[in-house]
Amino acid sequence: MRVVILDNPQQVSLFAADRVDRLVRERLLVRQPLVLGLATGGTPLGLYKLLAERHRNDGLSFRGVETFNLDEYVGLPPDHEQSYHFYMHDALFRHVDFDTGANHLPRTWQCDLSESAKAYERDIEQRGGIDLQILGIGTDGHIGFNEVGSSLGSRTRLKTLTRRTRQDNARYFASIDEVPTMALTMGIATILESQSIVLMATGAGKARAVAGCVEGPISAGMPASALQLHPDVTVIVDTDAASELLHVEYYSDSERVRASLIR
């Protein structure tokens, strides 16, 4: 797992911007398709605003690039202003060229849950599974809305929300009371089949979830940690998310080694 620890939120959406930008002119420059997996919340969103800028001004393309997002809110439809769909579309879809039909969200709206599930995981594997997601973590430690207690197995399914997380997410809505309680979302085992992985956070909340994700116990009560599993994990943190990591020297130390066989 590599730890990437930044000053602040901008260069931690910077590195992440980079991170896609690389990969995405890669792909286009030798015509092979790229899935992205995505996320929502208040992290992502200085990326999706770089990868539109960059689209805008010096002629990034997502032609042939198709996207996955986590998960989706259970009883909002696609058109309400707290959907996943329509953070997307506000964000980043409206703002670059994707083909028509190529962003995908789990279908929660007026659908059998059981059946949107499961035709959401055959989706990404007719597609040959996610080539790079980028991911958040919640303040407990949830990745996408796989909640404190979710099976590492997990694929694709509908879950309880935890009060916690309807708290953290109260600030977009009127009230607590309209938080939904239910969401569907990409399984544990599901995300670690990506083949890689770029986990950011930012913000002191979040310190005592990165901790666990990179140096805790592997754990059902840290979903996140599932991510130690994985072989190519990037975590880009700023110096707040970073705060109750042990071994900061060591990763700090093992990046400029990094840069030092760059250059």
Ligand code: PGA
The other form holds:
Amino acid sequence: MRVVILDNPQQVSLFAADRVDRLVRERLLVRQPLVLGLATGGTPLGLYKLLAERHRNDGLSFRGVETFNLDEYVGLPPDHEQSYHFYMHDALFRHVDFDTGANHLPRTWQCDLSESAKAYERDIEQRGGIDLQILGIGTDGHIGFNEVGSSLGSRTRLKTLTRRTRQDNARYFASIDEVPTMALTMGIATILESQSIVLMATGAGKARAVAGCVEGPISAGMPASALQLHPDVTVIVDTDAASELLHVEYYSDSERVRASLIR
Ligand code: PGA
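Okay, that's the form predicted alone, but what's the structure of the form predicted in complex with the named molecule?
Shown next: the complete complex, the earlier chain at its head.
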């Protein structure tokens, strides 16, 4: 795993935006399609803001790019302000130039959820898989909504949210009782099939989960630790989220050596 430790959340967003920006422009140049995996939550908001700004001011175009989001709540209509359909439209899609029909989220409203999960997997496969998956991480170590105990071989499916996740997300709702109890989420195996993965985390509240993800034993008790099985993961964190990592000095040395080679 590549671990990049930066001073603050703004730098984390900037690093992630540069990575996405580079990939989008490279693929456009060679006229190859690109499939991005997207995440919701507070963490990637800065990334989406930067991508929208670069579209507006710097010629970054998303034509030909398709997106698949990690997850969607069950029980909220797509136009509900706290649905991830709404979040993505508001944070990114309406600000940039994706082709019509290029943005996919799991369907959870008034449909057969098990069919919808299968269709989502099929749709990803039909596009040749995800090239770059953006991830956040829950304070309990979830990725997507793969909560503690999620099979490391799991595919897109219905998952019950932990009390902790519902508490973490209650800030967006009038009360915790309004936070949905279930979601349809890509599985851990689905996520691990992405070509490359970027995990973003900021703030001290994520420190334990980040340490478990990068340095802990691989375990369904810390779903993000499954990322250790993937050959191309970049974990981008601020110093607060890095505060429980044991090998900070080594990660920083590695980045310095890398920078000196690239220069
Ligand atoms: P957050 O959520 O970005 O709002 O902290 C991350 C997650 O739950 O994956």
